[in-house]
Each structure stands twice: as C-alpha cells, then as structure tokens.
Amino acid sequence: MEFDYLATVLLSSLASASILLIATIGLAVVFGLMGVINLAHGEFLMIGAYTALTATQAGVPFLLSIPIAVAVTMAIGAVIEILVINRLYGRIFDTMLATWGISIAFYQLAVLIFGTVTPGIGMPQYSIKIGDYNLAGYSLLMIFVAALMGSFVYLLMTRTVYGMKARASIQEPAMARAIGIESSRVNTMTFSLGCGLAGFAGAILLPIVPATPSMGFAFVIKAFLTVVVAGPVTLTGSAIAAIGLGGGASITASFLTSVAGDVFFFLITAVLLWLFPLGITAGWRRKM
C-alpha cells in the first residue's frame, strides 16, 4: 500500500472525526453536564447553519457570520430553558419527550422559512497536496477548530467559577443554593452554552455540510451514541469516543464502502456499551 495513500486516508479520517467531535460538543455538555437529553441538538446545529447562510448572503463575511450563529442560538436556548427544560430537571423521559417536541417545530418552521432545498456557500478553494492525492484544506482545518473548541469547554468547566458553579448547579443543587448559587440562573446559562456549541458547529460545518432542515438528522444520532459511549467523563470520553469511532468508521469506508463505515460505527457502538454499560470512562476519578 503506498504511503502516501495512508497518510490521506489517515489525515481524512481524523478530520471526519474532528466533524463528529464539533457537532458532539454542545450534546456533550448538555447531556453529559445537566443530564438533559436534548432531541432538538440537531435542529439547534441547524438553526446556527441557517443564521449563517443568512447573514453571507446579507453580506456579513463567513467569519463574522459565526459568533452571529452563536448568539442566535444561545439566546434561542435560553428561552427553551427558561419556558420549558426548567421545569423538568430530572425527568429524563420528560426531556426526552419535550425536546423532541421542539425538534419536530423547529424542523418544519424551518421548511416553511428556507423550504427543503437551501444553497450552500461554498466550500473555500485551497487543498493540501499528499503524494498524488489532494486534501480539502478546510476538512483539515477542522481538526485545529475542535481541538480549540475541545480547549475551550474543558478549561471553561474545570477552570472558572462558572464552571464549578455549573457542576455544583447540577451535582448539588440543594448545597448550591445553600452556598448562594443561584442555580436557576446557572442551569439557563449552561443549556444556553451547550445550544451556542450546537450553533458554532452548524456555522463553521456550512462550506461541508449545507443548511438544510433535515440537516441536524446526519449528526444527532451518532453525536447522541458518541455521548453515551464516553460515559461520566463527557468531555474527554466523548473526544475519544469520536476519534475511536468516527475514525474507524472513516477508514473503513476508505477501505470499503460509505455503508460498511456506518456499519462499523454501529457495531464498534454496540459492542462498547455491552462491554461498558456505564461508558468506557466509567471507572475514571476525572469527572470532566
């Protein structure tokens, strides 16, 4: 096998991973962080996506248009909380239910605005030569963005008073009050952070992946199995979790077909949980 045919399908697998791992972060600390199963992740990917494409073709410059993404969608995630996830702390299934309630009207709101068939922007025109093979240089560039995006999250919860008022919020939320915390106030923000991650990583995925209403569908499921695969250790299990899976997968539809790689991803996922019930970070001291 020639080396230099490795090394693409090497590099073109990590950045797959890297996409999985950009649109996994926002579920991750939704889910993992709160304990919220939030259904309506996907169609929060999609509304960034679409306050993006908006904004270009409002004339706003691509990177611009980003932080624009992510404040629509935080501010969009606050209301959510504050009017409905606020009252259902703790009821898993009830999240469950009312997220994915969310999710069926944002999807059709976003049929009736965009329509089902939406223009990308483009993806920008540079590319790394291997050998004789070329790499789209903005895949690549993925892998810098959640490795950031990775940095971020982490030493934002491990780091800061919000983040330790955030674990306190959720962990202890009798203690929390005791203390002064207002948790109410601290919850709405971190649904808020997980929705903002959600809108970034539609924003930045629009050259790769076009916004379309149905577009949230390609990532929530395997962003939802990543998540639960990682287990107590959100972050970083899901980090791992993504490149474990969505890099085996890639290099196996290098390999063979696009199909046997959504195979490996289920089976690899399958095989996981029977032998990590509680995820493969369940036995980890870190709880980040």
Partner chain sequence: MNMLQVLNEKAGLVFPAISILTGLALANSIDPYLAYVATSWVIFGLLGLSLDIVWGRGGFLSLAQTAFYGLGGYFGSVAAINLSFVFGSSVIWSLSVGMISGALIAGALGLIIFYARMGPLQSTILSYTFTLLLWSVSQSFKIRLGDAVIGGDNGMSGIPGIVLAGGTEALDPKGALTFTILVAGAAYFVTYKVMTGTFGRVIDCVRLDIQKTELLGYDVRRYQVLNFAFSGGIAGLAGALFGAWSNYLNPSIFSVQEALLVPIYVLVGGLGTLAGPFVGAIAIGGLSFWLGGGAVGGQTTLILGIVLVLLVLFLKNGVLGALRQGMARLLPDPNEASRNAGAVSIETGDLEGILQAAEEKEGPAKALSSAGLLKKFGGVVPVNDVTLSFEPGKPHSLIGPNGAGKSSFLKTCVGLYKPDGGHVTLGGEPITNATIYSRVHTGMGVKNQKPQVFSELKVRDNLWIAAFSRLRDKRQAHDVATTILDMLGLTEQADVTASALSHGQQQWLDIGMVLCLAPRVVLLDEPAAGMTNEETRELAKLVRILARFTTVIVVEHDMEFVRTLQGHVTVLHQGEVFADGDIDQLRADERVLDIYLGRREHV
Given for the second form:
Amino acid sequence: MEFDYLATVLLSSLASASILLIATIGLAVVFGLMGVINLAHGEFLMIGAYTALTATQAGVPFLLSIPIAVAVTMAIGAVIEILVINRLYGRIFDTMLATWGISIAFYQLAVLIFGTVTPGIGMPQYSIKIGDYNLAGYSLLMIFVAALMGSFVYLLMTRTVYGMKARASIQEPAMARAIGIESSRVNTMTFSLGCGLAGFAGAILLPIVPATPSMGFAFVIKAFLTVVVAGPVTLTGSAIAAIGLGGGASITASFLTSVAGDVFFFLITAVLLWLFPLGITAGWRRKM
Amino acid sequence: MNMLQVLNEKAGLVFPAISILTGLALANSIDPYLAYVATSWVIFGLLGLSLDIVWGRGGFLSLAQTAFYGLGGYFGSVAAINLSFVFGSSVIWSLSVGMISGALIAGALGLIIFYARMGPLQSTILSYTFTLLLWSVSQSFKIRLGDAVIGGDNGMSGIPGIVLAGGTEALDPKGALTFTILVAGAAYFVTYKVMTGTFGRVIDCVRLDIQKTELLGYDVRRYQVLNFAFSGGIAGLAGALFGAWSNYLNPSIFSVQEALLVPIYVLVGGLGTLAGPFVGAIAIGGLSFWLGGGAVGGQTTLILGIVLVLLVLFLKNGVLGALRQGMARLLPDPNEASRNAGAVSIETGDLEGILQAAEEKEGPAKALSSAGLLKKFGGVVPVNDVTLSFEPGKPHSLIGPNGAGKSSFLKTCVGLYKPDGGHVTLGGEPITNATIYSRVHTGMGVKNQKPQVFSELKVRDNLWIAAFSRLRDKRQAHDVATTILDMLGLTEQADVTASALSHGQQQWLDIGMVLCLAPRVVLLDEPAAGMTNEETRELAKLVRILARFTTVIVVEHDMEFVRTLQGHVTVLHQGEVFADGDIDQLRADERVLDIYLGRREHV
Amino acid sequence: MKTRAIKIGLLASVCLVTGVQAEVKIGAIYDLTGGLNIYGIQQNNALKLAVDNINSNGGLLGEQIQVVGYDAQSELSKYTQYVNTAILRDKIDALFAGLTSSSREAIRPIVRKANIPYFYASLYEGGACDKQTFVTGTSASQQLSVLIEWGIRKYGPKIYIMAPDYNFGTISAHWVHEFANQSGGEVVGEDFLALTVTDYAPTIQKIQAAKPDFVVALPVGANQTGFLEQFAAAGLKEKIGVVSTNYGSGNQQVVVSPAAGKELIASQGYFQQVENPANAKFVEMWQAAYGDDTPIVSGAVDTWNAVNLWAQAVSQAGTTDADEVIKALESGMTFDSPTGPVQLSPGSHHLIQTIFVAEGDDNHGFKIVDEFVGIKPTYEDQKCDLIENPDLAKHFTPDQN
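Beyond the form predicted alone, can we have the form predicted in complex with its partner chain?
Let us now look at the entire complex, which starts with that chain.
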C-alpha cells in the first residue's frame, strides 16, 4: 500500500468521522442533559439546511446564513419542547415516539413547502493534493469545525452558569430544585440548544449534503447509534464513538466495499452494546 | 359480583370473541376488495400483538418485531413454495415454519440482549440495529432455494396464497379473511391464556420490578428470553400470513417505516391490552386506506405524524385503555379498603406457626459467611477483605457510618454486585458466582431498603407470586399467601392494588413476600427506614422471632433499633470490619464513637 | 373491543366512494407522498394530462376515460393493497403503476392472475417478462449499449463503476462490463454502495487509486447528488469524466450545484430539451397545466407514452377486453411520442426508442449532444418472446441465465 493512499484514507476517514460528530453533537447534548432521544434530530438538521439555503438564495452570504439557521432551529426547538417534550418528561420511549411523529410531520411539511426539488449550493471548489490523490478542502475543514463545536459545547457546559444548572438538573434533580433551579426552563434551553446545534450542522454541511426533505433520515440513524454507544458521558463518549465507528466504517469502506463499511458500523455497534450494555462510558467518572 | 364486574374480569375474552364472530359474519357479506384489504389489517394487528407481548407486558420496546415478521414471512414462504405439494396445503408449512423461525431468531437475539443485561434504551437500539442490518443486507441478498428465488430488492415472487388442503386453488378474498381472522383469533386466545396465567404474571412482575422478581427466585432472564421468543413466534406467524396475502415479499418489510408503524398500532389500541393492537391496526389501516384512496395527493404521512404526537400526549392508554378506565368508574373502587386500614400489628402466634412450618419443609437455618470479600468501584473500595460469618440464633446487625460499605457488602453477598475477590458461602455451599435466583432457591431472602412491591398487582397476588416461586404449586401458594396475609393483618386489603398501600404497609408487604420464600437466611437492608416508632417496635419483635428460626442479618444505622434487637453487632468502617460485639460493648468503645463522630484518630 | 364500531364506520365510508361503473376505467397508483414522490407526482401528472387530452378529443370508444387514483405513499404493502382494490372493487380495464422494481414485482403477479394490461413507466434494470406487463421506460442494457461506447470514444477505455448495491446497480454493472468488452474498454474498478451511504470519501479514494478515464455513476436520488458534489469538490472532474443512466431521471440536475453538474453526461430516453414537434406540443401542454418550475423527467414521458399506446390499442381493438387489447398492443404498434417515434416490440413488450446523450450545463439544465434513434431492447427481445411463448412469466437477470 502506497503511503500517499494510506495518508489520504486516514485523513478522509477522520473527515468522515468529523461529519458524523457534527451531525451528532446536538443529539448527544439533549440525550446527555435531558435523557431524551430526539428522533426528530435529523429533521432539525434538515430545517437548518433549508434555512441556510433559503437565506443564501435571498442573497445572504453563506457564512451569515449559518447563524440564521441556528436561530430558526433554536426557536422551533424551544416551541416543540414547551408543547410536547415538557409534558413527557421521564417517559423516554413516549418521547421517542412523539419525536418520531414530529419527524415525519416535519418531513412532509418540508415536501409541501420546498417541494422535492431544491438547488444545492455546491462545495467550494478547493482541494488539496497528497501525492497522487486529491481531497476536497471543505471536507477537511469539517475536522476543525467538529473540534470547535466539541470545545464550544464543553466550555458551555463546564464554564457557564447555564451549563452548571443543566448538569445539576440531570445529575441531582431534587437538589437542583431545592436550590432554586427551574429545571423545566433549563430543559427548554437544553432542547433548544440541541436543535440549534442540529441546525448548525445542517447549515455547515449543506455544501456536502444538499438539502432534501429526506436528508434527516440518512444522518439520524448513525447519529443516534453513536450517542447510545457513547453512554452516559455523552460528549466525550460521542466523540470517541464517532471516530471509532464513523472513521472505522470509512476505513473499512476504503479497503473493502462500501457495503462492508455499513455492515461494519452496525456490527460494531451491536458488539459494543454487548460488551458495554450501558454504553462505553458507563464506568467513567467524568461528567461531560 | 354483579354482571358488570364479571364483564370487567372477562373483558379480554368476551369482547374479542364477539368481535371475531362479527368479523367472521362480515367476512362473508362484504365486498371482496374490502375483505382483501381488511385481511391485511388483521395481519398488522397480529404483528402489533407480538409487540404488545414484549412491550406492553414484558416492558421492552422492541423495534425488531418487523425483523421477525419479515424473516418469518421469508422462511415460511420458502417452505410454502417448496413443500406445498406435501398434503397439498400451503399454510400448514408457511405458518408453522414462519412461527418457528420467528421464535428461534427472537430467542437468539433475546439471549444476547437479556443476558448482556443491557439498559432499556440500549436494548431498544440494538433491536433497531438488528432490523436495519437486515434491511441493508437483504437489499442485495440473492439465493435460490428450491423453487423459491430470493432476488435482493426485487424480492420473492410466486408465494402461494392460502391453500388449506388437497387443492391447488387458493382461498378467495372472503375465505382468506375468514381464515386470517381464525388464525389471529386463535393466536390472541393462546396469548391471552399465557398472559393471564402464571407465566404472564411473572412477566408482569419482570416489567414492574425486574430486580425484585429475581430476588423472589425467578430466573428473570429466562422468562424474558421466552417471552421474546413467544412474541417472535407471533410476529413470524403474522409474516407468513402476510406472504400468503401479498404473494410477494421484499426487503421493504425490514424498513424503518414498517418498524415504527408497529408501536403506533399498539399505542392507538392500548398498550398492554393484547386486543388493542388489532383495534389500532384496523383504525390506522382504515385511516390510511381512506386518505390514500379518497384524496389523491393527500397528506397521509403528515396526518399520521400528528396523530402519533397527539396520541402520546393525550391518549396514553389508547382506545381500549380509555374504555377500561371508563368501565372502572362504574365499578366499586377496589382500593377503598386501603383507606380504612389500621396500624400493622404482627400476630406473633401466626408468625411462629409460619416459621415452624417453613423449617419443617425447608430444613434448618443456614449460616452465611464471607471470606476475604472484595468489591471495588474505580478507586473506591466499599468492601475490603471482609471475612464474616453469620450463624442462626440471634439477629446480626451491621452498622457503621455513611459510606462504611454496609449496603455494598450486603449487595455483594446477595449477588447484586459481582465481587472482585473472596468467597461467599451459604450453608456451607459456595455461592460466590451463583446467580441471584439460585441463591434464593438455596434459601436466601432479601429485603432492600425501599419497599419493593409489584405496584399494579393486588396485595394477595404479590404474596402469591412470592410463594409460587418456592412451591411451584398454585394451590399451596394460595394457602401460604393467605396465612401471611392473616399474619400481617392485611386480609381486609387482599384485593387492594399494592400501589394504593401506604409506605409503611408496603414495607410490611415486602417483608411478607420475603417470608413467603421461607428463607433460611434473611438479609434486611435498613428495614426501619421511614417507619413510625410503633411500626419500628413491631419490626423489632418480628426480627427477634425470625432470628429464632433462621439466620437474620440487618443493615442499619438506627442505633436505637439495633439495640432493641438485642443481637450481635459488627461495625464496618471504610469497607473493613472495625469492631465486633454486642451493642453495649460497642457503645463503650471509644474508637467506635470516634468514627461515628468523625473524630481524628481513627478516621 | 371497539373493533366493531370502527369496522362498520370504515365500511360505510368505503362504500360511499364506490361509484357507478364507467365504461372505460384505468387505475393509477403512484407514490404521491413519501420519499419517492419526486417521480410519483410527475408520473401521475403525465397520466392525468394524457387522459385529459384523450377525453377532450372525444374520449375512447365514445366514452370518457375514468381514472381511479391511489397514493402508494412510497410503501410497498400499499401497492399490493391498492392494486387489488383497483381490480376487485373498481374493476379497472388497465393499470398504470409503480416506480421501483419492487413495486413492479409486487404488482405483476396480481395483474397476471386478473389478466389486466399493466404499464410500467420507468427506467429500470430490464428483464421483466409476462403477457400482461408492458414496459415503456428504457432498460439498463438499452441505455448502456449507447452510453458506454459513447463514453469510451469521448474519454478513453478505462471505466470505473459505482452503483447502488441492489438489482438496478448490479445488473447495470453487468452491462457495463459487457458493453465495455464489446467496445474495447476495460473496467478498472467497481464499488457497490449501500442505500444509506452519504459519505463518498472512501469511494472517491478508490476511484483515484484506480485511475479510470471515466466513472459510470449510478446511485439514486439524493445519494447521487452527494457523490457528484464531493467528486467535484475533490477537483477530480477535470481528470475523470462522469456518465450516468439515471442522472436527470429525477431532480438531480436541479439539486446539484452548477459547478458539480456542469459537463456531466447523462443518457436517457427523454430530456425536456428534445427538439421535435411532438415534444414542443407536449411541453406546452404540460407547462400550461403544471407550470414550468420543475423539469419534466423521463418517467413522465414514459407514462404519457404508456397511456397513449394503450388508448391506441383500445381504439384498434374496438374493446377494452384484455386479450383483445394485448393482441393489439402486440401488433407492432407505433406512436409519435415526445421522444420521437417509438415502437412496441411485440415479443418483449418493451419499447424500441431513441436514446439521448446529454451534457449538463451550468444552469441546472442539459444540452443534448447526441441521439441514437431506434435503439432496441436487445436483451429483452432475445430472452423474452411472448408471441412464441405466451405463458412466460419471469424476471430475467443476466447473472442468473
């Protein structure tokens, strides 16, 4: 095996893992801090993508369209939390089913509003060369974006008052209430944040994954397998699981077939759950 | 009992029977196209039933039901294609092979899920992964099995319809509907029988409190796997019927949409009602048929999505659940008796009688001992090289300040924690690595700190299920439960739902369940917590009598309670045995006071 | 236990929709909602347009054609259900339905049993063969026979295949190999992708390692656009050509960015840009009815052709009786379609039609660069002769026969 091929495979697999992580972080935050699996996560990604797309079509530069997408998805997320999730607190499977209902409703709404035909915005035509091989620059940029997103969420959770409250609400709910933290408001904030992160992902990935009503399905399955494999220490766990599963699948696909990559992903997920029935971070003492 | 109460008791038999008869009558009078479409709704209802068994009753939301359904369909149809010439019947082969393969595959998956002791979310996700994996693999899976050709995404064609016997002609739509209703009805009644019988009761207990069920001596994982296999069998049966209905199968049967439709059927009809999924499937099938057929370009998906959200929010118990609640309002409140219950007072005579009978049947008390027992959690060592022996005769108390490792030691002896070193023996038998339920069979009885009762079961049934675990005989279990009810003074409350009892009464009920096991060694974890002074006095009396017949170990930090037990006391500190003796000796010991008061020298 | 009331309610509502039996009635079952509705809506629109056109010109056998429409919701079990409903309840005379191969395979046994002419209007992997089924879309071998030769001439002999891992992909890959051999080309690598793949980095690495002259890219729908974006962004378009038989069959050219879509080669039985009088008239009618927001796809024209061919056959037979209509359809029927003249091959029930090669422009459109008139469904004609052997009911695939 030539060295330059190996290097490109590793680099592009890391980029694949980063894309998975970007798509996953919002889900991980909501799961980690609220114990809720948001099956509509993929549709928030889609909403983010469509918002950014609509904004760019209206003449807003792509970079500015990203915060707009975040704001829109956060707002919709907050409304959904207040109307639905709030009433189902502690009923994890009911929440899953309700968010699944939301997901198919959003999907069909997107079909109604945007139709099935919407133009993509294209990837920046910039690539780097390693030996004989080209790599798309924008995909590689995702490695940094994933790292930035991860650090942002980590700092938000450990260094801000909101983060302290959010973690207190999940770890010591009774104590949190006793010292006056309104957990329902914190939850609204957390869910909204999770949706905002999904919106960010949808917008930043728009050049790679064109906006279509069904784009959510493609991501959400792997994203939520990643979160579940990650276990209770969601952020660090998701990063490790995304790199292991996403990167591993990508490397497998590079040397074998793409189908083998997918099978690798699902099989390793099953094996990890067998070995770590509560997720890979179940025994850890870290908190984020 | 008046008519209404009888109807309420037998609702699960009467209404389905009426529905089936009406369905059969209708099947022969409606248009063939409607009979044809309605057949699929009945099949989906059967698929929903399989989920209700494992989710509504077993408490595990499985998203693999469509996998068993699809595999049952494929295997059953391959059998039907190749073997129909034997006996000239397709359904004999497709239904039996579909059912067996569904059950075997579910059983195998269940072994992985339940024996790995996965968390509930992880179990659900793994079942979902299984379905997704099948969907992925089946897209390009091509094989020829005799006359059956499985052609990847092009699926398998030429599946024979319902051919009963001797013929080659498949049943017409009306006949097919009649046959499907009969098969589904039979499956329903078998399920009803199983789920209202002993197996079903244990499954209910597993859902309500799996740990307590195991502490009563049931091999819960075996029950879970069997229940899952049973549900897989029903799903496989439904799949085989589906194959015969559509004459064609393809990988979309494993798709995400299919998988997630099944919980909707169950929720619409009513979780845990068994008949509900049929109501749900017919309602959803009808809605979707009407929307798809009536309004071209209609927004079926949108409507289904919103319906699901509204259902989860506002109709948690589904159609049948809501009906049942309405019916319950017409009946006298069975929990009435819980309100006029007096304070518990133990019938000492009864208790001694029970304990004597237990000793005669189960043999003398057994000693429990640990040697060099070790348990670590990361850097924390809550049980550090503990060697202790507990003999019958006097109550043993384990005391120590918070974090001394008392409860951890108890949990390691019970098997709730796996020890990292050392040995545990019960009556001389090594049980270090034995499962919890086998320890219970050897004679261990455990009562945890919080009251563990099966909230939805009646008080009598709580005791019965405990007694049945030991006796394996319905009659005898009933007698033991009645004796214990009398002893606890809860006879009046026998038909009250356990969750309606007060906290204190639940503690007594829990202790009563432990006594039903006729244990040879009893472990009580802070039994006096949350009890009134009066109750604590009764408890002390009970423990003292108990200790005359069995070995009793009490973990406690209420020193006053420990004193009234007049037994042997061991002090644990930082996971190690710190001091030993009777309570007055220890009270005079400066070192014990030091650790309790947090004074320097021995901390 | 409320089963009863619900059943009766449904019965009542279903009975209400049952109308009076019309003389000429056709069934239309397409995916109007769900993931496949990009295609389904256009097929349904084309069918309505064709029926309206016939009806406004005096109808068929002096009767207006009635359409019974169902939304299959992109779910396979719905096809089975609605086909049976359409046959048992609505007593249709002909059926127009389905997009995916699995929907077609689900339908075929039912129409065969009921003896109803069935028209499948979509490009597909080829090989479907029975007396009642008529295919108006192009088969994989039909398109590839033209495209591979064209690609080798334009780019060079080394070919890389990337295809979805199901029948359409694997069978198409088989034909790529076959036609590459015939035209002096060589397949230097191939990759089959699961339907869930969104990340094409591994495939792109493998393509670079194989150093082909051009790639035959066959993934479906959104997957394809994702691949094309990533391929273009890696800067490979200058070095390696991309050709496809299904690019442009849905909305891909609109979704894909101009940078990625430019100079892509697609071969189809129809592009909206085709220049002939029939197409000019067709496009005008279409845009009058549905606007010009979305480009017309080949599946729409295949449906248009199907309805018109059937109507022609009914007129010729003078009855809607299935056996007579099928006999008429097998008489070498021709039709002046928007794709140019087409002829129904009597033996195989497939269309002899024009295959176009078009190049993507930088404005989400196509420019037709080449056309090949009268391309025969050679493989189907060779395997499937329903005149000689009317009882054939098979699905021929090249790897099994």
